[in-house]
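Take a look at this single chain in structure tokens; it is the form predicted on its own.
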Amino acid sequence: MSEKQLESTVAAAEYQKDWFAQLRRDVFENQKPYAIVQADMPLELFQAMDVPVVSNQWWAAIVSAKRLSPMYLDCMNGRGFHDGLCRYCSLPLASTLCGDAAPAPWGGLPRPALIAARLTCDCIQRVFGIWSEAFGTEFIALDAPGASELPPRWWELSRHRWHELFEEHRLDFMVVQFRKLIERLERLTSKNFDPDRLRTLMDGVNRQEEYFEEVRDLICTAPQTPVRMQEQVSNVMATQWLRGSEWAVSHAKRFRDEVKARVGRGIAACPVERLRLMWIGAGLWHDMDFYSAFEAEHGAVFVWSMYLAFGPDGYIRYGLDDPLKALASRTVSMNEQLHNPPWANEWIVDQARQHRIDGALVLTPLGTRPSATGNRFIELALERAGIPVLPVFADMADARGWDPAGMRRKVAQFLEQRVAPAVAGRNGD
């Protein structure tokens, strides 16, 4: 991202790169342990244990921002490794088998004490087991209990009412699956699990989120947003990874106290806004710059992603007298509610109508079935809400297949001929 308008999106960037060098002399010089996990696992059970972790999703989008994608898939392509791979969740296994092909950013990837997976896609279970045996170490894989019941308006349900939410059977499946994990990170660590400690970091978690969802609220409610796309991005995720921790408290603290300073200053993202998008899908990360490629000539600002939206309605949980349960209750249904219907697309409606989106462009990434397989049933109701809706087939993770000129052409299109005349109708011009 060539422009960065926060202090905060700076100092979040900055303390990513420090943090990940910490953990590489952390792992090289004294042999602490850490691990390797998938973005959906209960990352609190491993900060509780103190083992730092790294999320396979986060390690794809540092590697896809350092445009080091198309050099390490070719190299897994050309070793047998078919096309449609989901690359989202194969890009840093290709880093690790394909580490000749170019150097990895940060001096890579150290050799993690073990991996962990929840099974959410068909591909999960060989990625990540040719990754342990790559790394020659353990893989621990996590059971995903699908739900029976999809009450309507889940997000109302999701702070105080998770107990009824997500199914009581679902949770104590759950448990039983952390409790297996807790005995291997005693075993790795040598400490006993404390619940009183998992218990603060969760409630971290919920001032984390509270913070977050203030952001939220000032760009629902202010005349122009006060911070672009990519920027939320930025914050969130540099905490989230890291949520309930001391210092991704304090900095979403940070980010809602300058976001809140430019709405009471008038400052705007883009001046000239006229027209709000949201981007439904993962973070395009090898083009970041594309989400404010339309602001000039259009007034077109990308305000909504799932990354700011989430984190209050996915993970704030009130009661923690039972803090595994609570914890179970934001890992069991995660994919449901950002992907699959109805709960996906009734949330981005409402997300679309706080938001006053007169836009929105889905992600479909190629061979990344979890984050793919309800966008047809978004589009369609957004369609139906009144909004239009531009498809984009490309991959969050890899460059290959992305055409930036044509792209930004297309959306130029899109905006003129479908969302400004429909803003423009709405408005009765």
Second form
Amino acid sequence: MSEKQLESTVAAAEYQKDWFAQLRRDVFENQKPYAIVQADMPLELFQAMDVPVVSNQWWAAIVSAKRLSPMYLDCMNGRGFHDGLCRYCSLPLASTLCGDAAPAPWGGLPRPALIAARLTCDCIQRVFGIWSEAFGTEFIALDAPGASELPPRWWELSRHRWHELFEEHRLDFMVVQFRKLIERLERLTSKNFDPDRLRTLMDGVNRQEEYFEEVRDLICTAPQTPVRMQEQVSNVMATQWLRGSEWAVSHAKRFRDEVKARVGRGIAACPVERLRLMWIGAGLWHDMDFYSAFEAEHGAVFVWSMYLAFGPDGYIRYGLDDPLKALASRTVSMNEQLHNPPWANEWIVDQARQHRIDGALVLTPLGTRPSATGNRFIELALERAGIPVLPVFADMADARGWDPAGMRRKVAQFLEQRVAPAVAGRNGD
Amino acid sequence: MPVAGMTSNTVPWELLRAAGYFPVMLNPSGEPTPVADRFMEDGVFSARIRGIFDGITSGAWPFLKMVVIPRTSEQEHKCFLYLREMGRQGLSKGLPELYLYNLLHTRSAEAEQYGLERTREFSTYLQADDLATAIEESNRACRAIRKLLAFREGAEPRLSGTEALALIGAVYFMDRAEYAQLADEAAADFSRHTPLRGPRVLIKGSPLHHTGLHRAIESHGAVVIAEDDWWGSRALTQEIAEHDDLVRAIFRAYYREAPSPREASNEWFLARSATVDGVVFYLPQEDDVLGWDYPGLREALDQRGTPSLLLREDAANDLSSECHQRIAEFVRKLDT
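Given the form predicted on its own, state the structure of the form predicted together with its partner chain.
All chains and molecules follow, beginning with the one already shown.
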């Protein structure tokens, strides 16, 4: 990744690496249990039961950033898994099955006590089923009924009126599944679940996301963005995997303080910022330098991704009398919020307006289908709002089909031919 | 009679029938899909789902009063959301009423209870009255299919896979009482047919709403005696109990018996594949689910000594000569 401008970014990266090293020591030397889970699982329950979790998507990002995805994915194809299968959610599985193809980052994933996933897409129970066999460990699945009532401006209801936002039967079903998961975690840890502890943790999550909201507001209102998108992602995601914990809340505050100070001192991430860009979709983990490649020549800065923006709108829940139900409301519809109409398109256009976005790049990942949905509606909504869109067809984790130079040329052309003229037109130049 | 469209096999036909609908499986003809091409991402939705979306939104199917979409695959749920959005934004006029039937497929007491509640809700919503008659009609069709399937069994099958798929698949488009009668007549006819010779093949893979693959395999001298597919061998496999709690009985038939990509058990396949000479795995480019099962299933077959062949071309279109050659070689190998 290009230079890190914020001290908190360096601190977040160091913390994550140390955290993982400690996890390995705890597992290997002290036989402590840990879990591997999908990113949209209720991580809070594991944390409230003192079971550390590794997010599948986080590990995929690490593997990809270490440029290991081609070796692992080629190996999977060699084992008979065809090349049309989803890659983002299965790259960590590949690092387990194909461990001989290349040493995994940071010593690799130790054997978890259990693995768990919400069954959003159809393949996920198969991916986790194969993985649980490979590890010789238990797989816990949370089923996922589909949403059928979707008030378009969901973010206006999600904090205080989340009871109204999600269908009651979906919330209740999720809570029933949570209780079963809790029973399993109680057996694993020989501890009793304490709802008050979960409530405290959820309260911590709210505070953490409130800090992120302040950062988001600063990015919206400062003359130029004080923090690059990729540094937003590093700081936010390091804490989201441990959300509500003492470290996560304090790191969110530290990040907020640093960004606020930069704004106060008039420091911009890119002093020549002229064009503000939005990245829609998961990060390009194998080429994070892509995001700062258009600053010097075009003054084009990526100021928005879902990672920071979704924190406040997607996670904050006020009214924690029933913390399990509140947690269910956080968990039950993440995919619809980020990737499906009407929620994704309505929210993203609103975000684009608040962030004074000039142009948007929309990732349609060819190898990860659930993240690809909703994109045509998003593109249409942005264009209708006067924001030029460049669709990007690539995979966030698989570097094999990525043409870094070609894509940079394509984006440069988009900036010159569509974004800059649109901005000039708006400014009456 | 108002027509209710269904997108796959897990929509409870009996509830719609009991509510006075004529339920019909939506099955596009393979024509161009300009509306779907504009709104549905490439490589995400199967050709069949794209065709359904296009048929509904383009106004090509104005006879549809209602469309019921089960939560039986992720694509179907997305299709439901896309259709709603087309209506909300005024991008498509005159859409039929849309209903998401939230049937889950995990094997857990919670998922079963949730599905039963949603089925009761659906029944109430439809005001499904005469369930007993609808179940009886459906069961007659089920028995008729069983008779047809019997002609595919044994050392000397009398019904080709191509014929079987067309005959069985018709149940999704017809009045089931009429279907049962016609299928019974066909069965009587098949009992007089000459036994078919050739290696006995089982197909495992993406659902086949056409006979292209069967025709291709059988053109090389094999007989497709079964397919792990709701369009064929696994259509309406079990009769619904005609007494006690009828809604529960209907729900159970769909929850426990109907195949779905979200149900990962390969029990049926593993049992059935023990009785055939070879297996053809069909994983066209649009597959993103069964490909996860393939290496493990192939290994299980290898250990058992059952030959298998993997095909990845879309059989809805004419298969390439290279693909035909591979099928021919495979059938020859089975024959020796």
